[in-house]
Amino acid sequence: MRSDPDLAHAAARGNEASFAELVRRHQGKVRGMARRLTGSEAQGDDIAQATFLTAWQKIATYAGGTFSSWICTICWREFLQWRRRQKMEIEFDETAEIIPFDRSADQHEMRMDLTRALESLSEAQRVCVVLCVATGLTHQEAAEVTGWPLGTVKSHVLRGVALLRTRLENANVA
């Protein structure tokens, strides 16, 4: 079995089959990361697709190291671009009617699942937990992906995982 760096170098020379193998190997990780960052399967899949498109276009810039870290860095940047676009598209309509509704019954009847627990974390904690726990990057790799200091990433992972445990235990989720 060929290594990721070997496949990436072959892809940089135009070998589409090598890049397709990289996609097969890493698509689950990238899709999972993007879905967890966005909280949406559809938007996560769009970001994953954009990630691999960008990776194909920039495969010649891969300079070695873990391919997983490189592709997750691209995914992180695609997520940031998506988030910026979302913020620009949101406009407040002062003429819109606000219709209140009661979700308290649903909240008490439904158990909190992992997705909802992740959404309850701060964005920084969620990002670090997704990168390190769900995606499997090391703390160092997550720091390189986000551009945040290593200690900050470690702190967000530690606090985020602790909050997840507490919230999931309180919701009686195994």
Contents of the next structure:
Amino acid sequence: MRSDPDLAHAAARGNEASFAELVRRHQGKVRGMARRLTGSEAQGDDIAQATFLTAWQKIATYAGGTFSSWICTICWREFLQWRRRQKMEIEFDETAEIIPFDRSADQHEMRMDLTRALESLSEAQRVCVVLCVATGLTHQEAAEVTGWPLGTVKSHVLRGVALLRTRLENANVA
Amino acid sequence: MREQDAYKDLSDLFMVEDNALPAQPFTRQVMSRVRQQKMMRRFVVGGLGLAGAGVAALQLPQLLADWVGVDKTVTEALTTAPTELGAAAVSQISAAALGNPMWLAIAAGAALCVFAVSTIERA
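Previous: the form predicted alone; requested now: the form predicted together with the partner chain:
Starting with the chain above, the whole complex follows.
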């Protein structure tokens, strides 16, 4: 099986099949990340699609390293652009309020416990948990993607994971 | 212990969700948009290239006319130059050159400059 950097280099030379293989391999992770960040499947998929289109345009700038981290950085930027378009200017800080997603009660009922538990975290915690726990980036990579200090990322992951476990345990008990 | 090992159980739960997403329709959608973008890019670049080639083609007659003019000027200069130089002048130059070869080098340099200017000047 060809490695991600091999496929990326072939895609940079215009090989569409190689890029399609990269999309197939990473779509789950990128869509999951975008869906969890936006709290919406449709908008998450739109962002994921925009992410891969940007990746296709900029594939020549991929300079090796973890492809996941590279594509997640693009996804994060697409998410920020989407948020700016939504005019939701929210500061990321430790005291940030929990941002409720706009969705109907029926849809909410259908959400899995895991997603519901994730949505109960503060946005900064959610971002860090999504990047590190759900997407599998290291703390260092997540800090580079978001531009936040490493210590901040570590602390948000630690608290986020603890809260997530508590919520899941409570959901299982109830 | 790696930092990810501390929450591997949660990571696995998320991974199950991600792996359940059907890859084929999404990949097809992305690739069709990639091809659309590629076609659009080709169309724009090709269109601009053709327009540029058209403009260049329109300039070709004028360019050829100018080139013929330059060619004529150079030919005339080369053919009339020896006749303009009188035999006396030639002998004087020859004498000066024989006396001091540096004059010959200066004359060659000057001739080269005149030739270069006449080639560059297209009027």
